[in-house]
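In structure tokens, one chain follows: the form predicted on its own.
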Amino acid sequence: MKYLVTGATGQLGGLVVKHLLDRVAASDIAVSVRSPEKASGLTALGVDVRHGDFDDLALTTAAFRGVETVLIISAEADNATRIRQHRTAIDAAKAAGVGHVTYTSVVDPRPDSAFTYAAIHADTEQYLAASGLKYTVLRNSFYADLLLAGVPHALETGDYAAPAGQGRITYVPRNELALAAASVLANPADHVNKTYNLTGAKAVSYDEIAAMIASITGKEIRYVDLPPAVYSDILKSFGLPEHGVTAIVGLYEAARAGDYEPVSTDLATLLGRQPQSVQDFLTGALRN
């Protein structure tokens, strides 16, 4: 069987390939990337590196040929662009004769979610289900890794800031989600037409996250609940595109509404154990 991962030079895709190499032979793995020269390390391992681009149906179809199962990892762009790109990737899979498509979605993918990127995933899930292809949907919760971005400022000022109010989120380390994706990709017959909600084992608040960072570092850290408008201006100062700012601020709005509190056992089932906790992830990241 031939397995293919898109976006393999990205953070999630790279981890999926790493874990897939522990499960199947390198010669059975292909990757589709926009810049093959950036995947030279995978070529050296014996992985089949192919040129694909979700903006080019013919190119992506060629990249998917001879592959039984594909993992489509969501791209980075505005909503209209990503919806079109994801539909192109699914059309390419059909045209290439792919048997099974696995897609990385997001928890609570509602078109009307305050987290505006959720509408992309809602459309892609619907399009994939209607394609006639065998499929698996991995609804990933938010990466615990993202919590590290605010740590330097917190250590300097004592303030760990976000516009989350008392909202709670089921953060999960990116590596845990990559492990689950590799497991599904390597055994597609066990996951036909299934949708998994991949969350951490506990929803945590930002008060709790700040307390964790304080206990790990020995610093006095407090959570500061920023007004959304202030946080939006901060993101804009970093040069984030408008659609990214809107989505991130919306994520916290959705969290305040309780949208990301529900905990699922799906990730534990796929991993065969409980996923790493936010506390353990932060401890490992901040003490190394």
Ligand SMILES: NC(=O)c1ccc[n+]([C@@H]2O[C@H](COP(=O)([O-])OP(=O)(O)OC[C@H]3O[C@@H](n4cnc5c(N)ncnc54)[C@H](OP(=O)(O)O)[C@@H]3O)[C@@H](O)[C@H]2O)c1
The other form holds:
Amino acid sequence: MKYLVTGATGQLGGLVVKHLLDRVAASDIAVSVRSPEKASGLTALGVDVRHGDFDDLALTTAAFRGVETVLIISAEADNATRIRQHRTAIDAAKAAGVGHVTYTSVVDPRPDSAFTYAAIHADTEQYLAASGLKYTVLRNSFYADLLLAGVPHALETGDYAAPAGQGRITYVPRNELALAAASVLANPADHVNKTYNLTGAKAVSYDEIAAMIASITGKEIRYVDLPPAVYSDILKSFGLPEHGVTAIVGLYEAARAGDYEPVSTDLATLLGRQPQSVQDFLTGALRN
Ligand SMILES: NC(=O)c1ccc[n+]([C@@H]2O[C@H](COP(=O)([O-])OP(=O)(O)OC[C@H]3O[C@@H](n4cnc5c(N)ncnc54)[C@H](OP(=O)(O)O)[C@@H]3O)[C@@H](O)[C@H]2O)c1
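Given the form predicted on its own above, what does the protein look like in the form predicted in complex with this ligand?
Below, the chain from earlier opens the complete complex, with every other chain and molecule after it.
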């Protein structure tokens, strides 16, 4: 077995497997998922569906056995849990004799970032680099797909709200990141011990995003710069866990500080073309 993708029942992992199937034989692909029954569609395509969970070293080691290269997709939990889970996944890769691990990190992964989840990725990157395994780090920027969440409210009220100030973010469609991950995974030898900053081709402000949504939908929509405390209360009212609220409010604080403005050409290099713009992504998603 050559390639294994974790989190294949998630959104990014599902897209990576889809694009990997366009590049290599299904019989060379395995996935490691927490609920194999959710991956029956992949079994039907000839993908080897294995049971793995980053909370279980022995299970994940068994899932990774006999595989040449693994894509570890970062999990979803509080910082201490996720740091432990990602270390377990790397330990499992080592114990299973995997040759090369690719990991989905985040842009600007600093332990002291206002975006508190960045500290998880900083730890995982460091742990992976120290593991002795061949590795590739994909520092993903933020999914343009996330921008759709505020659209129904904007269409109803005319307000597109976020605590982003004039901060700009290099949003990029999740699918573009999945294409890049699939191309790295299919040719790992070309990417040994490389770290890529996978950003959109341009950083966009929320004024610009609101204007795009307005022009695509033909509705009058303006950006409302929410106070972080108000935004925090809104997220809490949706039932988000405390660590998620802190991280998302922190993401916007980091954006206001300019942390997510730097543009890299790494994604264009991996894709062999410019990544889809936020404008084109929103047009595709909202005009149907
Ligand atoms: N760049 C961004 O804008 C952005 C935004 C949100 C999140 N993220 C990060 O990127 C990752 C992928 O994004 P996504 O949109 O695909 O998220 P997603 O749809 O929530 O998928 C997350 C995947 O992680 C798996 N997972 C969670 N805990 C695990 C564990 N203990 N062991 C093994 N797998 C585990 C989940 O498994 P199940 O399918 O069994 O639930 C799921 O498949 C997220 O998990 C998060 O770390 C990035």
